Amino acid sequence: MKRPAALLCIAGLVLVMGVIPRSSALPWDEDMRNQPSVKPQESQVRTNASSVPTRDKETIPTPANIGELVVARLTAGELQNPVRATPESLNMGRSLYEVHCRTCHGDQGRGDGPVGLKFVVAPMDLTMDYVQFQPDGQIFFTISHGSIAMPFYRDSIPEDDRWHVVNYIKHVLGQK
């Protein structure tokens, strides 16, 4: 006798849940689905008027295509590194490199990091003369705006810190 009552109760719940719209029954379970989503490497994040602005001293605009990227990278070679390659700068550069660069470029900067090994085209070997002979501004630009296969890090690494990474690439990785 208890079994038909339980079945009747379950049938009643199913009927009620089918009649009540899902959004009014459990409004909180849609919150995660109905929110703005920003991918980590998106270039522009829309903010509202009450957002706290970040400092942005960069004067080089973001390239719109590969041709502009190449021209802008060459032009960026004229930028002077405002951060001296002191032991403090090199230590800061090492820390930032380990967080942001090592997974692709590897411990020694040779393009053999655990993630980099999965790419069809290996990440750049940062110890090569091609990289080491580039002006600091050109390496800074590549970190800031990315390259053909490399994502940009201008939103992930503050401007001054990118110069520390440049110092580390040129004065530590370049000496190995």
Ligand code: HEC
Second form
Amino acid sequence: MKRPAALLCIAGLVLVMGVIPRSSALPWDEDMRNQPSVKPQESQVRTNASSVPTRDKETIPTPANIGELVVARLTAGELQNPVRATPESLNMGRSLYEVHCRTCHGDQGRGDGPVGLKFVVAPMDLTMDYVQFQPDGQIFFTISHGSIAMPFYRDSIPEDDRWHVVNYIKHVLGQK
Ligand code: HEC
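Since the one above is the form predicted on its own, can you give the form predicted together with this ligand too?
After this comes the whole thing, all chains and molecules, with the earlier chain placed first.
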């Protein structure tokens, strides 16, 4: 092949590789990604019956669909909050909220964080009665298991810390 023709071929190949969408890349390209693991920022914990959390002792089974999610969240309302809303707890809650929740739920919890604004189902306004009237255990459940679009934090925020966040939502965001 003459040099210009060879160069043209290479240029063409580069162009074609550039426009192939990632999803239709060569089949073995995605092998590392396509494994039965929970992906970061996945909404809801997906587990089978025998799975256990990597830490703590969360025992509420994973809901299989939205109906079950609602029932499981209501049932979790019976959980007692073991962490008193002391100033220390509220301080912990604030810094955890700022790391994990603020990007979506916003500074004041109104669902207007920079990432939240991009969501089609907007993040819940945490100052609304709908959230504020929920028993602590229900909010704890949402943090642990995630919701419909919201990611879950069962494995990334320890149990006590999740209760600190609940306290912050109820005793600080809810009071504004
Ligand atoms: C990636 C964006 C995102 C992050 C981060 C996020 N949320 Fe959400 N959250 C949502 C969205 C969207 C909804 C409403 C839709 C749904 O229920 O999934 C929601 C709903 C909620 C609800 C209401 C659930 C209900 O219907 O009772 C609570 C409570 C909540 N979030 C708390 C939190 C807390 C606490 C954190 C931090 C630990 C957090 N969220 C982090 C997006 C997010």
